[in-house]
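One chain comes next, on its own, written as structure tokens: the form predicted on its own.
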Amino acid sequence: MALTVLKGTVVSASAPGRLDVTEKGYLAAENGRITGVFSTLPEQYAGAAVEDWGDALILQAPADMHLHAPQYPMAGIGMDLPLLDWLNTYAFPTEADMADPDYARATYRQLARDLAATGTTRVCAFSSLHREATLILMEELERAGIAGCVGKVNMDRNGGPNLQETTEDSMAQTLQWLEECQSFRHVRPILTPRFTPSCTDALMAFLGKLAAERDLPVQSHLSENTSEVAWVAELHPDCKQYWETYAKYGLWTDRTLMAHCVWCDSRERQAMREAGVTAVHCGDSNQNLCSGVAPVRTLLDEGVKVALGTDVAGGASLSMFDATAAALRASKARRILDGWETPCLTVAEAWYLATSAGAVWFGDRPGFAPGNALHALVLDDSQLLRPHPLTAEERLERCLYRRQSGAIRAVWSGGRRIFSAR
């Protein structure tokens, strides 16, 4: 039996808005599965090797629920353009480079290593439309110990000369990819129509049928930018709203992730709640590309499931700590825009969205619940000055807003230790 016992200040988000804190506590896992958080070490673990991290924070590892892997090399570039111009000028040409398998391998190996080093252990990632590069991405994530879902992007229109498939090729390459990726243990496939303007009706219908036949999850984009919303309306005059362009093809289910949702009105939000669709909030990207400020508080209050993503490279940072801080800042901007009537997100709420919300989508329970796969990190904030004794929540808040070199000391993914600071 493989046993892991960690000692420190154990913090987890077991419910929206609540942090469970155990000072000088123990987090135990057997064979990669959590058995519990304890204030004193149970008798059954007497004599077990304990990794004592002193006063360091032992946190849930976050899950990045929206990431464009082929865009990683261009993170931080082109932030002066709105979404559609940015895609055509920067994102699509960068993704086209993934036609070169060697370049894809080098990029994705670095991405996977950087994810582990920043504490992210689960992702929902877009690849490019290239089947071989998508398999390489899955290989590199698996090698680095990162779990989650990866999608071969489908796009048979509006991609430009170097980033567009025929409808027939898109279907055939998707089927071949699904056959070739079955051997991965920790990285699973997710169907990925890039967004409605990139996919013809025939391709969307094919993907919806495939999702139903093989019980596959789906990821795409929804109501990110006003120009995008208007474009979708032109392409689908039979649909009153953006979401219907997915729903009419069977791509709108409780296993669907929709990134952004900045401009969702009450009817679209209701459709999300009723179908169980998860909105993935990417606050950094929405600000960088001038898309708007997503109504996250309203989504939550109305019962819509919400998680967080970096949206690299619309988001400039791969760190989910940065993504969480961006969500907190965005909620303050939303409060101002709403005439101070909308409450901001709290630190505990934002951390739940960064960790437990994604974990639940992957099939775990919130927090460090017994039976969950061990996804955890050790964060040492001792290098920061403390003006007075801080609570665990205050320490977490400061770590969300401030990056410290070498603060992440160790990371576990599915019970596997995937990173150790030198």
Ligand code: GUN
Second form
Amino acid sequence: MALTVLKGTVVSASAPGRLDVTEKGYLAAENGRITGVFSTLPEQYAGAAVEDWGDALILQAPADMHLHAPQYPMAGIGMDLPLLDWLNTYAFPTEADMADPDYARATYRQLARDLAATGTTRVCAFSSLHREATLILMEELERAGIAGCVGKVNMDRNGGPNLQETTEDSMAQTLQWLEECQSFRHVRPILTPRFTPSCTDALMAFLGKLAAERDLPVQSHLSENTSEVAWVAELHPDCKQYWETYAKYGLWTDRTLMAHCVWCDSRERQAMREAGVTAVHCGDSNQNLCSGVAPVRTLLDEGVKVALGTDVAGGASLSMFDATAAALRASKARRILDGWETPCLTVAEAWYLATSAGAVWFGDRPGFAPGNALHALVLDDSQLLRPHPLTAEERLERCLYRRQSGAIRAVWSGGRRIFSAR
Ligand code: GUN
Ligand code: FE
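For comparison with the form predicted on its own, kindly provide the form predicted in complex with this ligand.
Whole complex next, starting from this chain.
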């Protein structure tokens, strides 16, 4: 039996808004599954090799529930345009490069390595429309120990000159990709209609049927930008609202992730809650592309499921620590815009969204619950000054607001150690 016992300041987001802290605590896992967090080492582990990290924080590893893998090379550049122009000018040409498998291999190998080093152990990633590059992305994530879901993107209209498939090709390539990706252990397929303007009705209907037949999850974009929302209304005069263009085809279920949800009104939010759709908030991207300020507090108060994503490369940083800080800042911008009516997110709430919310979507329980796969990281903040003795929550807050390159010392994904700092 493989046993892992980590000692340090163990912090977990066991419920929305709550942080469980065990100073000088032990986090134990057997065969990759957590058995518990203990303040004294249990009898059964007497004599076990304990990895003692001193005072360092032992945190849940976050899950990035929305990123665009082929856009990683352009992260941090081309931030001067709003969504639809940005897609045509920067994102689509960059994704078209993934037609070259060697380039895809090199890019995705680095992406997977960088994810592990920034402490992200689970993802829901968009690939590009290319079947071969999508398989390469899955291979490279699996090799690096990153778990989660990857989708071959479907887009049979309004693409770029080198980034569009026919409806028939999109369907056939998707079926072939689903056949070819069955051997992966930790990376699973997710159906990925890019967004309504990218997919004809025939393609949406095909994907909805496939999702139901094969019990597959779905990811897409919803109400990110006002021009996009207006375009969808033009394309679908039969639908009152954007979400109905997905619901109509069976793409609106409790296994559906919808990125952004910046402009969802109360009716659209109610439809999300009733179907159990998860909103993936990407605060950095929403600011970079001038999309707007998502009403995350309102979504949570109304009972909509929310998780966080980087949306790389709309988001500039691959780090979920940065994405969490972006969510905190966005909630403050929302507060200002709402005349101080809406409370901003707390650190504990934002960290729950970055970690447990994604874990729950993947089938785990919140926090370091016994039975969960071990997804954890060691964060050493000993290089930073302390103005007074800090609580674990203050230390976590500072790790979110301040970039600390090199602070992540070790990362475990599904029980396997996937990163160690030099
Ligand atoms: N909507 C459709 N495609 C995209 C994309 O690549 N990024 C973002 N942020 N929004 C999208
Ligand atoms: Fe996106």
